[in-house]
Each structure stands twice: as C-alpha cells, then as structure tokens.
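Next up: a single chain in structure tokens, the form predicted alone.
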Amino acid sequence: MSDIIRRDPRAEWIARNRLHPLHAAMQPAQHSWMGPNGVIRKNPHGVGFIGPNGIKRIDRSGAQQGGATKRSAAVEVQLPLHQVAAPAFYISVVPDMVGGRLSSHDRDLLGLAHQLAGKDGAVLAVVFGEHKENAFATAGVDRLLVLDGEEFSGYAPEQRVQGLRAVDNQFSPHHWLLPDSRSGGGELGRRFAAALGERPATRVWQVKDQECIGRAGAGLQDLARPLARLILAAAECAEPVSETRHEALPVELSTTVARSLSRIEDLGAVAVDPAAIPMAEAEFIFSGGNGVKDWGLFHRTAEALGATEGASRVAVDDGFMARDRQVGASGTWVTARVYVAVGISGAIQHLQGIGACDKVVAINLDPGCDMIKRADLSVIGESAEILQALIDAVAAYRNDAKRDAA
C-alpha cells in the first residue's frame, strides 16, 4: 500500500452537509471539550490505540491523537441501499458515455429519471457497447442494459435507434432521458423521436409540476410545456443522486435486435492536433500558472500527453500563452473530463472557470492554496521534476505498447 495521503472530496462534502444521512458518521471523534467553568476536560476513553497484541497504548507525543482528528481518505462512505424489487414503471436513461465512462452530464440526468422513477419506479441504462464504469450503482442505476456488439460501436446512430425500438417495445418506459449534447445523445434523441413519431422536449433544464422547461429563444426564453415522453435534458437539469446507492442490476433484451440498412460509412476516428481544439470542448486540458519555470518543458509535457493547453491569468498576462488559452471566469469556462493544473494557485476567477470538469490533477509546492483543495488527486513537489517524470513515464509507456505490438 501507498504511503501518499489521499483526498477523498465525497467524504468532505458529506462532512459539511449537515442533511445527509451520513454527516455524523464523517464527524470526528471529539477528546476534549472546555467545561462551564473554562477547564479543559478530557474523554480518557477516546485517547490512545489498539497495539499488535490487542492492549490499548497511549501516545504521549500527540501525534496518534492529531491524526484521529483529520478524515482520512480510506474512510468507505456506506451509502444507504435503494432497492426496487418489482418496478411498477421504468424510466430509461441513454448516457453519452464519452470515454466508457458517465460524465457530469449523464449523471444530472440520472438524478432527473431518479426524481421521475420515485418509489416504485426503476431507472434503466441503456448503454452501447464497452464501458470502463463501475460507479453506475452511487450513480442511480436500478437496471443495467448493455447493448454489445459490433454493429453498435463507432459511429452508428441508425443500428442503435433500432436497439432503442427493441427495448422500448420490452420494457414499455414512461420516459425516455437522454442528453441534449453534442457528443451524440442530442443527434441519437432526435432520431430515436422521429422512429417513435413522437414529439422531443428539448433544451430542458427543469422538471417541475409534470412540466418541462426548456431554453428557446437562442438559449434567451423559457418554454414550458407538459411532461414529454421523450426528454432531451441539458446539463444541471436536476442534482446527480448523492444520498443512496442502487443495485445496478444487469438485464437483457428478450430479443435480437434487427439490424439496420445503414446508410452511413464510419471511416474511424481522425487524428486532431490538440492545440486546435477550442478550450470549451477539450476533453483533457493541460494548464499552466505563475509556478510554471520552464515553458518549454511544460509544452513537451503536454505535447507528450496528447492534452490542449490552456493557462491561469497570470501566465496570460506574462505573455507566456495566448490569450484564447486563458482559463476562468474572465477567459473561458471548461468542462473538461480531466483538467490538470500546474503552478495555480486557485484564484476564485480560476476555481469558477473549472467548476465544470470531471477530474482535476493539481500540481503545486504549497499544500495549502486553494487549487489543492479543489483537486481530486494533488502532487505536491517542484513542477520541473514532475513534468519531466510524466514524459519518462509516457516514453516507457509507448516503448513497452510497441514491443508487446511485435
């Protein structure tokens, strides 16, 4: 095991919210307490640790007792089970899955189908092909469709509207979620509508009252209408479930799925160079600060990683970077699925501009700025040597892919 001292955001947030079913198991143990006279009193019974041979010792150099105070990231949060035995309904969830894995986006749709299923519905996922998740159960999935094979990968979206049909025609589900995006579910949405004869909610960012409500108007109206089978949701539409976790149970479709006469010829993905790819739609950012001493080596770094480089205010205005590249609120909001911050601190402008991103690396020589705390994972050090270290490791990396390759 890793001595490295690992965050775990989720346990921090359940520690801060007072409403969730978690919030005192996350509390600290308390060992001392000031008294009404102003005396400082303390529990004898919460001080010390179990030794190897089961006797209880006393640590007098006070560090087992500073440690028992902190959270620590080994901590497994239990979360309380959600089972529906026999769905009465079903409401069917069709997530992007851009890189085999739920991103923010899919997960604020579930939360909407966990608000539409209540207590006696089911949310169902339908997924195409391979996947690399194994968080669908804390995500709010009661039932797990996937739907493999070949004539489903790439870039079919004829072959997985027929998919669709089979399991609508099974399953019967009061409503159809899938995300208004460009990575496919807006595309798959609109002609999964059309093969049903039915009429999309778009846009939608709110359901409320057996209403949808959806941006018109060039994202500048409201438009209210009642609750559609077929719901094409925006990002934010509802809260990602946080307070339970499911079953995640897998099902199968009881019959073949026909397949299409496909009219579209996928030729594969293209290479694209990283640094044309405009910051809002980058998937992997590589962002560089004040901390940043050698720019050369962090454009070799990044260059190496395959990632489109963006900067902090600073090193805008130090002329080290473009000013398109400029990430925050006073450049460009991301949404990156990983964002690593190299040399940022975390200014607020900063912080707003990433509050979108899925995963966020940090590397920085002060543990204590604010990017650290925003950071899912943190590597505290000098910035030349850890870049350097990533280029070793990509190199060997790509060495040992092409010997197993021969």
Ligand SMILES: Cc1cc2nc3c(=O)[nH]c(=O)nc-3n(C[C@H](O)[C@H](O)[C@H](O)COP(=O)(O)OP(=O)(O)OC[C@H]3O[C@@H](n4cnc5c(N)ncnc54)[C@H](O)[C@@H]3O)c2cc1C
Second form
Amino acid sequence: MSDIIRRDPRAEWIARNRLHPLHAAMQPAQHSWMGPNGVIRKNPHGVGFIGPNGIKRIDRSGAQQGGATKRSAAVEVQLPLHQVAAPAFYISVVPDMVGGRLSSHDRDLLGLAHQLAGKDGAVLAVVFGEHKENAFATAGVDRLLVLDGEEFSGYAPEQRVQGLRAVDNQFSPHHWLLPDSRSGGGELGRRFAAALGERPATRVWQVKDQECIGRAGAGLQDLARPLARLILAAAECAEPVSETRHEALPVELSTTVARSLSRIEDLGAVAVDPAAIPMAEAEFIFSGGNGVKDWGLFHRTAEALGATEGASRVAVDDGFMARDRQVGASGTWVTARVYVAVGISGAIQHLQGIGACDKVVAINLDPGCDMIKRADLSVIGESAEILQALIDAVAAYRNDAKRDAA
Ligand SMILES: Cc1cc2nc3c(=O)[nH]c(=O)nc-3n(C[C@H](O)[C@H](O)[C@H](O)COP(=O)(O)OP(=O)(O)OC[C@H]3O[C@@H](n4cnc5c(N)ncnc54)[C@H](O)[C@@H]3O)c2cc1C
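Structure of the form predicted in complex with the ligand, please, following the form predicted alone?
Next comes the full complex, and the chain you just saw is listed first.
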C-alpha cells in the first residue's frame, strides 16, 4: 500500500464538530501523556471506539495501540444506515450530474429531499446517461433509477421529459426536485412542468412550514407560495446529507419510455478557448501565486490541462497576470468544480474568493500553509517539478488514448 497520507475533509469536519454523533470516534487516540508533575498519565478510556450503534468496541488486534502514525481522521467512517424497506411515498430528485458526478448543488437537493421525505418516504434519484458517481449512498439516495439508453445521452431534453413522465406514472412521487441551474436542470424542469401542466416553484432557496420561498424580481425579492409538487431549487437550498448512509437500491422502469419526435439535433459540444471563459463561470481554474517561479511553464501547463487561468493578488501586483485574473475578496469570487492553486499560501482574502469551489487542489512547498488546510488534495513540492510532471502525464494520457482509438 502507498504511504501517501490522503486527507478526508469530511472526517476532519466531523473531528472538529463536537455536536456530530461520530465526533468522539474521530479524535486522535492519546493513551498516555506527561502530567504537570512529570508523572506519566494513562487514559483507560482511550482504548476502543464507539461503533455505529453507540456501543463501545475494543479492537484487540493491537492496531489501536502505538504505531498510529496516521491521523485518526484518515480512518474510514461508517455512518449509520438509513433504510426505508417499504416507502410510503417517493421524493424524486433529478441531479444535473455535471461531468458524471453529483455536484454540490445536487447534494443540496438531496438534503432537501430528505427533509420532505421524513422517516417514511424514500428519496429516488433519476440519473440520465452513464455516470462515474460512487457516493450515491452517502449523498442520501435511497433508490436509484438510471436511464442510460442512447436516446437520453447528449442534449436530449424532450426525450428526458418522456423519461421523467414514465417515472411519474410509475412512482407518483409526492415531489419532484430539480436544480434550477444552467447545467440542464433549469431547462429540463421547466419543460417537464409544461409537459405535466403544473406550475413549478422556481429559484427556491428555502422550503419551510409547507411553503417554498424563491427569488423573484431580478433576484431582489422573495416570493413565498404554498409547497409545490415540482420544485426547481437553487444551490444551498438545504444542508446536504452528512450523518447517514443510504441504500441507493437500484430500481427500474416497468414500461418502455415513449420516443419523442426528434425536433432537436445535437451537434455536440463546441470547443471554447478556456481563456475566453469569464472567471466567475469557469469550471476548471488553474491559479498561480508567488510560489510560481516559471510563468512560461505555468501557462503551458494550463494549456495542456485546458484550464482557465487565475492568480493571487501578489502574482497580479508583480505583473505576471492580468488584473481580471485575480481571484479573491478584491478580485473575482469563483465557483469552479476544480480549483488548482499553485504556490498560493491561502491568505483569507484569497480563500474568500474560492469558498464556493467544489474541489481544491494545492501545490505548495509548505505543508502547513492555509491553502493546504483548505485543499481536498495536496501535492507538497517544488512547483516547477510538479507542473512539468503534470504536462508529461497529460501527454502520456493523450498518447495512450490516441493509440487505443487507432
Ligand atoms: C484589502 C486586501 C485585499 C486583498 N485581496 C486579495 C485578493 O482578492 N486575492 C488575493 O489573492 N490576495 C488578496 N490580498 C492579498 C493577500 O493578503 C495575500 O497577500 C496574497 O493572497 C498572497 O499571495 P500568494 O499566496 O500568491 O503569495 P505568498 O503569501 O507569498 O505565498 C506564496 C506561497 O507559495 C509557496 N511557494 C514558494 N515557493 C514555492 C515553490 N517553488 N513551489 C511551490 N510553492 C512555493 C509558499 O510556501 C507560499 O505558501 C488582499 C490583501 C488585502 C490587504
């Protein structure tokens, strides 16, 4: 096994959160220490851990005693399983699955779905096309329905509406939740509402006391209306599921989905110049700071990765990057799915600007810097060496792909 220590931000969050049910299990085991009088003190309660049912377990294999060089936060957490054997009703969620994975917006919707499902209902996720997600269970999916026929792939909103209608006929969900996003959910939700002849609640940011509250009036007003069956919700509409694990049992449609008239022809994705994408909308940002010593290499790496370039204020002030590339409190607040910070220390003003990014990767010499604390994945080392290795890895990957295609 590799000796690389992989951080688990979720486990670290639980270790910090004293109100979390698994908090105690995530504390570093300190069995003995020097007391104020120089006497060695031992903690007899430090042995063992609390199991998922709240019962204390003692591991006699010796793994817990001594030699525990890795942080306990790296231990995999087994969350309590939430089971709904015979759902009284369903709450359906149609996640965007940008890049084949659940986005943070999708996870917020699953959190909202659980609020509506309570103990008796089950959350049914309807996913179109092939996906790469393996965390449906921890994101709160009780039942998973994958519609992966060729007809649903690419841009096929009319066919997807047909799919949703078939799901509606079979499962009759109490509520339908779709992300009110530009990644597909906003359009699909409105088309589905029109097909059902139902008025959806849009841009909903809160569901409370049988009411949906959504943004209206160019985002300047709130509109409260009775809880709708079809809800198009904004990001952060609810807390994502974090304390339970779910079954994610696969379910299938019992009928075939009707084919829609193909009035739309999908000509595929259009290649865009990453540099032309506004920073606030970029999905993949490669950002450089004071720790970048070879800016030519930095630009070549961003190009090889197909990423939009960003920068810290120091890199901008020193004239290496344009002012409109600055990320942070006095620059642009970004919402990338992946943010790579090369040689950026993680000053609070910079971290404010990347607060909404999904995954942060830090490349830095200093393992103790704040950017490494914020990052989901860290690479400690000289930036020039790591960037060159990245370019080589991308080239090797592309060559392999070309060879396989030939
Ligand atoms: C009012 C105000 C507003 C501000 N607004 C912003 C803002 O919007 N955005 C912003 O970014 N900053 C902003 N700042 C500045 C901010 O406080 C920091 O000074 C700045 O973010 C630091 O930039 P840096 O991380 O690139 O540089 P440094 O803090 O110098 O960090 C450089 C990092 O690179 C690492 N490093 C060095 N050499 C290498 C190497 N060879 N390989 C790998 N890593 C290496 C170091 O370990 C260090 O972590 C603002 C400050 C103020 C006062």
